[in-house]
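Okay, so here's just one chain, in structure tokens, the form predicted alone.
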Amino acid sequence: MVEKKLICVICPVGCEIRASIEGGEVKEIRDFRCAQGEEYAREEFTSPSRILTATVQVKNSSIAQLPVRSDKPLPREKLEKAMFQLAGIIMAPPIKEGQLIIKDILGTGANMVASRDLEK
């Protein structure tokens, strides 16, 4: 059995949260002062995800990049192949606050959209 550890960053107390893990599977988590943190924290431990942050690149603009996010969480182990996704674009303005920049990244349900508006 491993013990593993992490601080929730659910709410502003920051709960050192503690998880006994045998087999890839959640045997127990302790430590957690709410419902939110022990939510978070089996979540983290079996399938951790995460917004992603990025820009893209803008052709026939006064700026060189557009920046981007995901409209949803991402499998962590995939982020990394989502930015070299995202490396290959080029969008051109004019280009609208959510518009959809790519839809459903490597097959996660998420879709990549813009930050900002961009006017020719």
Contents of the next structure:
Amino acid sequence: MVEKKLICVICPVGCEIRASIEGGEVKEIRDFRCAQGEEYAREEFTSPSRILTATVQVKNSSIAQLPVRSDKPLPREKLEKAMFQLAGIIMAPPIKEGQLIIKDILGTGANMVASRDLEK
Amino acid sequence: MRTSDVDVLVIGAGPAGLGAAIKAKENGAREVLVIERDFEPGGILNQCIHNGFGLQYFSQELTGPEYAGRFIRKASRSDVEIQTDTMVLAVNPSREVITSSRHFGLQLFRAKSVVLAMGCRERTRDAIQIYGTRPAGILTAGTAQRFTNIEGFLPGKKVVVLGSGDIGLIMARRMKLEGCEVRGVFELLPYTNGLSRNVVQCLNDFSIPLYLQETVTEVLGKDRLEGVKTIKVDKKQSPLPGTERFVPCDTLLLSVGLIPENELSRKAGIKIDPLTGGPVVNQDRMTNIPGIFACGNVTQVHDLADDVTVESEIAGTAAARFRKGNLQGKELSVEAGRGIRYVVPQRIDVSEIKKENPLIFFMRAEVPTRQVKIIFTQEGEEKFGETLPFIKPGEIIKITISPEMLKKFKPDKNILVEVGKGNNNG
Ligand SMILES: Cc1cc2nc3c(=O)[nH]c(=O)nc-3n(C[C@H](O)[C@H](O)[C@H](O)COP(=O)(O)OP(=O)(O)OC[C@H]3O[C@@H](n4cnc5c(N)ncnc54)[C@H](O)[C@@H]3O)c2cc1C
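Moving from the form predicted alone to the form predicted together with its partner chain:
Once more the chain from above appears, this time first in line as the rest of the complex follows.
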């Protein structure tokens, strides 16, 4: 059994929520003040995930980097690895917001997509 | 010089300017023109590639470019004209606007109303007076953000961030994800000015240390930055001798505050609130000059683009409805009292108290406090109060007063907004 704590980021109160974790499962959770906070903390203690935002290169364009995002959160520990996949990509305009850049990145089920339109 | 007449002229095509222009159109303004000095609309959002925008306004988590994109597309559907690559050089009190551009040369616009939406700029090393040499590698976090996210240059490899505002936190993560070594974020105050979510997701996620009550005193290096000297400070922000350290780095990012961009406003004779750094405005976001409105970061430094949008819609609506003089009734002032750093709007038109619209007040706390009651008083008498579980300087407080509650206010007495007595700090 390990004791873990985190700061809840759901609202500005910033509760310090504590939990006892065993074998990747939350055995007991305390010091939360709302249901949303509890849900956030449970997930954060066991399988934290994040939206990844980054850029890829664009050629023949008014800008040098195209902003991209994952359409779903990725497991937190895969973020840095995903950056290496993006490093090799070169795009060219025209590009539409939401356009697919990398499908199912690192087998996470999340796609990397363009986060803006780019006409030129 | 080309001279033209427009109904509403908006300066700046960030979310504030675009939001105001769209609302002005919806409220019956015919020609609405937005002037933008950059090569494309969107403002600072184009470089804010991270997510965290739109949760309140669109109930959806968007990145900066996606948030901007919604307004850019809507503006073009609404027939709002945007002139890019054009810089506004001057505005005068009769609402004449002079611009300069590569394509059109000098232009003069005569507008029925003007909306100031120039955003803000970052404080620099000079502004906070860090001692030392003049090496390359010292830049504001926002400049580094533009280089990295739009122009495709990484400003360095070993990074120290000074200041724990949101831009500093976001850039610490960004540099780390791009493969830099981020040595730490240094903050003079005992708490961060950033959102807790950014502390967790930008620093804790990547084990980037946050050094509170510790600051940079000197930069070293001849051609390129070689490192910084840091020192711990006490509660009064006085340096603690013996706590000096040398932190090797080739890049120092400054995230030490934003300043509303009001050179144009000052020259036009617009009154500036020393507490917000932006124009003194009324509930319609009209400045002391009739027909000149202001919204977004030019009025107060906002944390959330969503709040900028709310404010821009107020200003845009009023700008469209403005007919010389008709919005100006007798006004009373709203002042920040105990525990409150500033309040916007700073003035309220008395006739507004009798109308059926709620009024939204934006304000900032002076120190982090739990369980506080924010009270609105007139001549020492409480007229309205709202209890909040937690306030902190880094997060704007919004309080809405309903039309029924507004009726309790006297029409001829100034309003003071303060933190109720008997609140415990920390
Ligand atoms: C790094 C960073 C991170 C942020 N993160 C978040 C976040 O996660 N979530 C969130 O909701 N908000 C966030 N914000 C806040 C939000 O992005 C801003 O509050 C908002 O974009 C401000 O909008 P604005 O239109 O007032 O200013 P800006 O976007 O700065 O637009 C002002 C425009 O005016 C133009 N301009 C200025 N002077 C002139 C002139 N003389 N002539 C012509 N044009 C001129 C400028 O070029 C610019 O395009 C962040 C801000 C920054 C800087």
